[in-house]
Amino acid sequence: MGGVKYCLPLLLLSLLIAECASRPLYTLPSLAKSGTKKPLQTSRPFNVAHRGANGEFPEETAPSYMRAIEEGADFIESDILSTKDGVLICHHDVNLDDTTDVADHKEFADRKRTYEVQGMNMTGFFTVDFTLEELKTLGAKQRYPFRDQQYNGKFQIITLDEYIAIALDATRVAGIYPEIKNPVFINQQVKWADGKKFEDKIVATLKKYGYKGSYMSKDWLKQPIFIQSFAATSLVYISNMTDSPKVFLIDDVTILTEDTNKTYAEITSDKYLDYIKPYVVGIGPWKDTIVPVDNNRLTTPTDLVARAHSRNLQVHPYTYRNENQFLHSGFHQDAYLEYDYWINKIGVDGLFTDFTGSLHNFQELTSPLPKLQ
């Protein structure tokens, strides 16, 4: 619904990024010399760029995703929401307050609303109250004040189409990892003229660009994808629409799921894992759900990984961040120690990280890829 109309031409985008970057970025790979694409590595845990390389750039922007691919991400991850006019966009929060300069746009001052989101009242500026054209006038900004602020306001919110184009333009095979974000809220607030649901629109877009095939199939290896959601009902709903692999996200065990009245403690029970297993290839838990934390120190790991693996489900925890604010005490301010713990002791199959480059460098040091990869 109008996504292509607002696409920034790739050449102009690459020039803009090169001008703003503190260290040089490659131009978009589609502009580089063509050749056979290097395949996706499958011999070590997947490096999932959480909202792109958002430790360096504002999250879910084109430069963030391009940097992540440059730094070695296997998959670039995004949260998919909708605009008022039904265009699918990449943005984590249903509101715009924390990661855009919307508050500086006086022309939108009357757009502030209060909605109920996941059982809580939330006040702010919401994506569902803006058209894509209006959202494109906003500048993205860094979420955390202790990260680099120099790119604030310089990059736009991008569409799902633009996000996919970045992955497909890469000189090597780069997977995508889109999330069906807040589907209950989006389906309440956005109505498509054809009567389709949010989930239908996401799957249709993915199919349009050729994403298909079960995990590790020939089609999947050509264009790798995991479709993720905290809403199990959404993953079950799309299971008859696409055979692309799906991952069920898991939050803190005390939180109620968005689409059911169950806590994630109930969701991680053997009974529920047996129920969801036919629909997904893995789970994506908050890492503190796997290894609880007390006073910033890791405690005894739960058996969640073992129970998932016994059902042939992968485990892709989130989120790994390099800053001292996020590293637990036992890792002595060393992100490599954290990666080593989770990969070699806990045995996870993929990691969502804000710092793709550091995870890639750690894996190259400890488990370098075979020559062909």
Second form
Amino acid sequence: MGGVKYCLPLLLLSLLIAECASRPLYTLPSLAKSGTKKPLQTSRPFNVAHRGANGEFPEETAPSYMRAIEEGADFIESDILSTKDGVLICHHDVNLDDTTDVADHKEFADRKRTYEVQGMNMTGFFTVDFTLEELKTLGAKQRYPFRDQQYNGKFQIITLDEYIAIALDATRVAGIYPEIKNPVFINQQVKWADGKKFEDKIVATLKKYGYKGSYMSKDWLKQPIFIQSFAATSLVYISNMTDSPKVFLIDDVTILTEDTNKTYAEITSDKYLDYIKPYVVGIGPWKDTIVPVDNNRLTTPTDLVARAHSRNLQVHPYTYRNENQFLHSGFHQDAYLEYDYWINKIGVDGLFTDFTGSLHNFQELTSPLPKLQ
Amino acid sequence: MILTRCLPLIWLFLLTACAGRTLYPLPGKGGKGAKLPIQTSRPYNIAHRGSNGEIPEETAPAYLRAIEEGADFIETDVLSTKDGVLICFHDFTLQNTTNVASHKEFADRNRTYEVQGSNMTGFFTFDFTLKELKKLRTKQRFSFRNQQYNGKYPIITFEEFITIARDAPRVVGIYPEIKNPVLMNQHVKWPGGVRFEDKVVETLKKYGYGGSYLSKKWLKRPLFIQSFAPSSLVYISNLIDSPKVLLIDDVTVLTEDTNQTYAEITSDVYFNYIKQYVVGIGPWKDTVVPVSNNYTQAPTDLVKRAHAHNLKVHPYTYRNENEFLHLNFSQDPYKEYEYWINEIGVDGLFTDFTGSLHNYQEWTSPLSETSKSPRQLLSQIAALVLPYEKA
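In place of the form predicted on its own, output the structure of the form predicted together with the partner chain.
Below, the chain from earlier opens the complete complex, with every other chain and molecule after it.
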């Protein structure tokens, strides 16, 4: 009798606790198998949200990426750099001056340094001089004064892990498009334990979250990804570590590659394209080198796209922006005319855009996806 | 004998046969019935000063381009020269949109006049004869727009503007504004006590314009006459039955002829009065949907009330450049068109970028879906009924 007296309240209490606090035995609807998620579209050029929807939100912040997914991005794009303590973060510039309020943080005033980056001296506050904890105290701001300033100081810099989580959490399949950014500089300034390099750490993180599979494979379609870099050696270096598709970025005609000091002419030659082809599925050129511009007018297109396509290399140019200062004269200040030209006349396979919603709109209006039966 | 006599006759015959007018109408000037009619099933695409996003405003190429791009109406501002000729020009001074400053022979025409209560200095249109104005060349007003046509095109007359519309391969409407009538009537006198407004109407009638809104006559030569001056519209109401539109400026601006406030001329009482004379209003869009911190706020009830009085609403002006697009439109003019057409429900839009508006409308409300011929409608109904026929 005494035993029951003790056990009963305890039992009831346990049941109560179990009822209220335990995990439900069914999977949360939001975490349903990715097989039930709306798949990635592959029937029209990819809408790549360049730094998120950064036409509207400060670039590379969580809201910027979530907004891009909301607006219909096929891929959310990011630049990977490192903190002082070797944490991988999403940030485009090696320095923090243009995109954060670091200048207002008196406690960091002594961190202003000068480094040589890609052959030029740069002064500012560099990500590699701040720990993650310190970076998290900064507020991101909109880089361009003519874009919405109302979110300045509100959002933090995010890590590669947080960025991946945003993509995986989306209610439809959303791809990621991370860039191995300034690897030469990062590897100079940041040393990881176990002798690992910047590129190793990135691949390790991607693998941790299950990113794998060659382009258009079943694995890839579940978690689409392109790994991009201006540094061909980095892409070659990781080619044995991951079969995820890689894209070789190509800068302006006057810029030398940061890792191999090669010229534009050299890395866009037939010989080089043949060389790089086994390692990448495509190239990502600056659009004004594909169709040169004179006096703000487009001139005759080069044969870069044709030569890339003949080698089965995709072309994903950057960057498309709505503002009239970025639109060349023939487009009459109308970004949709620019999309029309690049998609229908030049025939690119993907577009890095600051205005995900506009590209999505254009594509939905002119090449709507077939309705699922 | 007879042959030599007949020779001049034969020569004359040959001359007539080869050089005279053909007996059939030229294909380009085919019967009005053959032209593609004006669309009336979706909001009007009004080319504000022509396609002036691309080409200097109110020039022949700007209008031709607008027609090419799909404008329903080409819009213009009518002013007068010193010798009473009606021209297409927006500002009453010439320095912002022409190269008058580089014409040394006109240097002494830089004058100061009082306009609507303030002193203005510049080269006024009514200090130049048409012949003198034709020596000038227009330029693009906005520095961030295409400068490549600067110095190429002259100012055109109102009659030349009308001819462009009339000569278009499809029916294109015109939307002239009786511009600054108070100023014009002060500085330009026509014989017989004829006023500026009379001259505008006279020109329109000369080219066969007339007919109430959507009448058969109107559909052949569509026309809206607009003005910021209600008294001018009332004045011409007996002279021509063409539809008129009252333009409404910003909330702080008084009407130039009657000194009335924005609040007054947008009141229900006023709408009740003015609707006898106009078919619609043309408000500045930032008064219809106020703006704060470059974000649009909740719309006012202006459109609702206008529509309740059966007044159309044609706001101005829609521009592609991000400096004109409020931030909630993400620098995307198509988002702005979508908002105004679908959420606010306007009946026409004055745009500097005819092509973009046309694109938007063609993609989201193509005419083939919105306006069908009776035959098409019948076949559509038949297709719907067929499955149930053999029930």
